[in-house]
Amino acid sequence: MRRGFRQFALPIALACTCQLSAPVHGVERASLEREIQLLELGEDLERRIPGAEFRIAVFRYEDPDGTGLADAAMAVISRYVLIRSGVRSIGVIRYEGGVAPGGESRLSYFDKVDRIAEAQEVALALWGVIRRDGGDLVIDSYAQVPAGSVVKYFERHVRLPEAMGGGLLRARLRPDRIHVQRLRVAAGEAGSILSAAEIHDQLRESPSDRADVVGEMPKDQTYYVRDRDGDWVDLVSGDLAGWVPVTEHCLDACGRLLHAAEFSGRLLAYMDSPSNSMVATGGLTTEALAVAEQIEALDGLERQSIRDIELESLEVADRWTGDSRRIGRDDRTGIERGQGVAPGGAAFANIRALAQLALALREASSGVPYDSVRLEPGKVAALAFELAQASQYDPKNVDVLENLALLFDIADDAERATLARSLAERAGAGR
């Protein structure tokens, strides 16, 4: 679900004597190498686009085979997320320079993304890799939800009654590093991505292909969205202003790449408001489908209605775990559901255990105060053993281990509770 566009903020350079009263929609380019150097020197980074409520980092796609698409793919993805996510206040930081190990920094590929995402406190990080495979190009796109965003937007709890200790059982989104799309295109189709990125950087006098080109988007300045007309947006940067299209020229391979951008935009829109449903669409990966359905299942944990918990949490979790694990092509999206352990390891089993506990507590609290409810230790032990079995597929999932410690405490199994707590501490320290 995408909400309508609102009036956007003027750039700071043009609104020098007044406060920004409208939401910020802006893009700023930054040097990845420079910011990594500053971090390794122990210096703090300047917070980029500080007026935006939601800020994302988009990294230049890795291009080890020299396809020439790295910057174009980043431009297409970042422009779509900026304009089409529907988020009321968004800032996109486009990082120039690759994230692969090399140069003066010894940080690994993922470490660079982690360090920048943490230091800039972004809500989401996006990047990808482009490789040749025979006569084709394979474009892999990734989204990473930093730890702060996971806790703020994708963590749910089941609170135990005071009679059972009043503790909190926790479930969080897993995986938080998501392989969103694997796009295979013929090498001859690459031109559609390059041409779209080039056209989208041309500023025109009015929202029309026939209008005069008045300049190109600057590479070293922040620019902001000022207005919109259909698929066109009016961008401003300092004294430079002009109109660019968003998707009009993004066809063929470029259009299919936008499925990854759409999924990333939906993640942001959900963070902005959970009323924005999180769904996966055709052309994405098993991980993308699992994440979309896991968010639905997480939301179900906090429903008050027994029926809602069953449908939104337990039924969804059952699609990915246990004897009812669904395999094959998903009927709604056409995405392959895979088989075996679901993406995220024991995350769905954890949600399933918490949903079963929530249902038992809701049923037991019918007609009596919730905090007076106390479930039989044997019932709690059965849930704990089921979750413990699933934890073998994901032995470093701290959420699962901490939940097991609490469940075994309630089930009066001190030995297993102590073991689970010890494993949780070790897993947390290893992060």
Second form
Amino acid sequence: MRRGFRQFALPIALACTCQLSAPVHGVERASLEREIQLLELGEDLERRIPGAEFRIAVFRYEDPDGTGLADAAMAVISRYVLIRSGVRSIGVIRYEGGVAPGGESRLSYFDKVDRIAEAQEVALALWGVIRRDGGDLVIDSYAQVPAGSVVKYFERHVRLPEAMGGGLLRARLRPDRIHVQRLRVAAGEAGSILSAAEIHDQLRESPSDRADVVGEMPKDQTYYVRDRDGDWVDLVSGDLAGWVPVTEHCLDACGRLLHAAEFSGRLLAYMDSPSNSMVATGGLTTEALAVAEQIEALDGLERQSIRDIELESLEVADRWTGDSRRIGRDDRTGIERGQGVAPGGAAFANIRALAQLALALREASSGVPYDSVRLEPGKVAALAFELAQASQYDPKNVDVLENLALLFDIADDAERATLARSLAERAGAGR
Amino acid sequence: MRPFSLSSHRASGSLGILALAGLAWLFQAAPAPGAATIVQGKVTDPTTESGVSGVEVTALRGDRSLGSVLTEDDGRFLVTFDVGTSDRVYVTLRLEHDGYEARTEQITVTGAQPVPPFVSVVLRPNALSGCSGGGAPGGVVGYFTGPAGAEDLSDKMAIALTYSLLTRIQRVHVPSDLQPSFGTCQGAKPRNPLDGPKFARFLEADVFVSGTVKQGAQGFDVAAYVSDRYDLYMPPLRALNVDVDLDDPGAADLDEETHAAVLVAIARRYEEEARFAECVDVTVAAEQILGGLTPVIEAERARCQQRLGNIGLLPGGGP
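Please move on to the form predicted in complex with its partner chain, as the form predicted alone is already shown.
Okay, now the whole complex, with that chain kicking things off.
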């Protein structure tokens, strides 16, 4: 049974000294340029907030037009994910510095974020860009799932029966670089993000707006959550401690920005436990919707019941592929579904192929041991050719190519199996 | 021995040039056997692809001048000199003009016969000094004509293009060495938007952007013309931002259709470099920007798909 998005429910009392043995909710600041520099010198990075089970990197939003919102957006997003993702133990690394091209590194944007994310082995990375457009501000928010997290949390398999070689067919989340939200707000509304961030940094004596301010959250020190009361959390950093609100003062534009944070929080919650459902809410992008539905479809692949595979994998994958590709506004979320090739290239077609295979295997194994099932080569070849079609518009998709190698093997098409294997090797080497 | 020596002064005037050229033609018609070497050629401006007049062309053997001429109105020149009939001789042609970067060309003379006998030279205008796509994928944003403040648009547009397109391209994991960059060149001022592709080709840029800024009803109207070196979009695409404040960075933003067009030019670049998978990936990114296929995107993708190894996985496309 699926649970809803969990609220923070762990009153935690901890100090830095006990972080290795207790759940952690902490935030640490770091310099992006410094860490990139170290990496380019070939040095290892100090692992930040090592005691946290889930660590995420949140990067200062790019602000090329000088809106002054970069720090505030990062603060609001990171605080929300820290408190509201419902993850048992989480560390947020807040990176100062820009990801735009320039400086000494030749890396930029996703590539630069990836470099840090992989070195720090974070589960997720978040960043964004704020630009002016006439009287509006446009805030793009991105979520990036590092390769290690994709493998660990978003990889599903269909195991072939021993009679068919016993190989594993694989499907993984794609895209892993997700444009979560494009938020357009009137410039006048942007103050709500600034004021929320400011209030979030004011430590109060007790969980109330009327309580005395006892200090400001230090900008350069790690802090931890030690208690919670409603929307308020009790933060501690060294000798300083006090209460701050999480969402209470984040209204209007700030509230809408939190939809991006909520999506990211859900991704983390799903990593923590796949029983946490992954959904996209209104105001997010086609990619966010595709990712949410793809995760549902991935989960369906490993269900035992034919009905579950049909409903969760096949039906969902069908929404994004072939003649049944849905276009226009999504009924539930109002998000535009786009048309043509789905976000993630051939990822949905891959899931669809695996779901069809899983169904055929389940049906054939009725009354006989699963490992003795052997599907007709012609049937497998038909599936393989369908998937091969999808690989024409996502030619470097290693999952698809490796699956094709296995499927063509089973279909007794050694030449195509060899070709698929060699293409997979080349594509894997290029990543 | 210098059977034919020309003045190197441009001030000699067109009559003098014509007379000397006529004399040269005479020599060409009846050269002294085994003595006169005649080299013809043409000097072209890459941004207009028309001839450049008044370029001083000097033939040199080592540091010694063998003779010089000025190019005609159509950019043609003819220079005659004598290096004897001995073995192979190397002669340098030096081309100079106030508005262009100087350049040299090497020719070989054997038995008074020059190789090549006709020299085509493209001179880089001084205004384009330091401007080049550098051969890497990407584009150059040229000059925006208009009121004060318009010149800043080029920088803003390059920044906006970099963000919009790099984030698109990185989302499909194009390797960093193939990712495009966008720079500016204020000296690139096409007189006509139709000349944009010529600028793109000369600057070795996949795309070239320039435009105009005019006073509009409530602000400024910014018209950007986007050309590509492959003539995928001819005439160049026109993107219009109406009634904008030139200080507003949004004034430099191009629409999604234009972004998709730039991606297709980048895809063509990948095709030319035999990076067919990246070509397909980028056409998919272009399709997703627009929410659908255009004939140009579809054609580009199909060309690259035909060259992919993946086609061998299809029925009938067997290995």
